[in-house]
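Okay, so here's just one chain, in structure tokens, the form predicted on its own.
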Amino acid sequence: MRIGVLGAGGMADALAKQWARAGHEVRIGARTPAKAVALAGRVGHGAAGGTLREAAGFGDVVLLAVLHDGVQDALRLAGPLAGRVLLDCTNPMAPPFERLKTADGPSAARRIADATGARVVKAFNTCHESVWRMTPPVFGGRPLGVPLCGDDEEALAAARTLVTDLGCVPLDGGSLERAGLLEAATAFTVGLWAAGEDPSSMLPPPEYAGGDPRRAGKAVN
């Protein structure tokens, strides 16, 4: 698979690698298009680095490694993107986590998606780089869950295998519609590690999620 990355920050670098390694053909774009042929230097395996809108132009999947406030410049820079395969890990948050930077309007890939006419899947958002660098990200022998919230089926099958080829297990998190909610969770679990406390102990194992799934839209009790 052919993947243009947006951005030669660290999520750039630790995905790009992961599937430099897992045989992907990869071109990495920045504002600055030094950084980004430097970034390729060290992800090595065929990678190369230029422009945002070259790296666009390349992938048959674009992933979207920017900070929120960078998003709007980086897509204009980028160029066309309707009909495109765009993976959205982006997290419109910041200290002290109490809301998000898209209040409560549509969330983060909801706009990247009506901005460019793309195919936006929401992924990959939920960890820190570190997490991607693992080879695999595996946790009490339980390989790492990514939720994607996205509408297309061509779009999704793409970002499932880029999912698996990190080791990783994908899950469905449905309709981009709910890319906000996975938007949210984010932040809220950022902010309590940013508190000290340890995320991971809110959730049960799933065979105390309480009873039949087919009924999680009923209250919990």
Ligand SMILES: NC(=O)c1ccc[n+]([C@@H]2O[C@H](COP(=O)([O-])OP(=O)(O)OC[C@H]3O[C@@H](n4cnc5c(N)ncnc54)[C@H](OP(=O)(O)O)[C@@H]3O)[C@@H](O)[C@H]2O)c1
Second form
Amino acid sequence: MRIGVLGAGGMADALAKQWARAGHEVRIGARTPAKAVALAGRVGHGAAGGTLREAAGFGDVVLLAVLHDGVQDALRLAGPLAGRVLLDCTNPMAPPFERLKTADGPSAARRIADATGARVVKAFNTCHESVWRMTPPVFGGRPLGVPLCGDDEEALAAARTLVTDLGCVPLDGGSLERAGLLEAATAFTVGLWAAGEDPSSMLPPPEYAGGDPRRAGKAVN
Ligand SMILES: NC(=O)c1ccc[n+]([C@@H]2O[C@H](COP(=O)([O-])OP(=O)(O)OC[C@H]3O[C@@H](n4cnc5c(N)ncnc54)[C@H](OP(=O)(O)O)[C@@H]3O)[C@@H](O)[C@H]2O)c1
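Given the form predicted on its own above, produce the structure of the same protein in the form predicted in complex with this ligand.
Zooming out: every chain and molecule, the one shown earlier first.
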């Protein structure tokens, strides 16, 4: 797969390295092209760096990995993206994680889809960059699940492939309409982590999704 990466920060670094290692062709773009060139050098495996527009034009898949506040600028510099597969890992949040920056309107992913006409999949926003660098991200013997929200089957299939290439498991997060829930869930989770709590402890195993299976058929108050 040809992957264009918009941004040359931590997330771009983590994911570009993984995907280049997995055999994908990677082109990184940044508003300061020298940063993209430098990152491409660190990524290796034939990765190249340049402008945002060059990276956007290169990819079968485009990863948007810039700060939420820079998304509009980055998309303007990236040029036309209508119809393209765009993975959005941005998080519209900041400490103390009480409100999303998008709280008064559509999700970040929806805004990106509306602004570009791209086939957007919300993905890879749930964990710290250091987790995405793990080879593979496996915890207690369980590979990391990666929720995907999107409307386009071809885009989702590409996202699933790239999740699997990390050694992770794609989770069907539903339509792009649900991306706002994923963004909010991530902000809430990060707030728990920041408070020193263990968010993983609040999720019972899937067999408990409808309640305690040992109490099936019994009245539950
Ligand atoms: N870091 C994480 O653990 C993590 C995890 C999940 C999701 N995310 C999300 O992933 C995205 C990238 O995070 P990151 O940690 O990689 O950030 P980062 O290391 O701070 O890098 C941010 C990138 O955004 C670019 N940028 C910022 N403002 C811009 C603008 N106005 N126009 C064009 N480019 C601009 C920066 O370019 P310059 O270098 O030129 O400033 C840089 O390439 C964010 O939306 C973040 O919420 C991060």
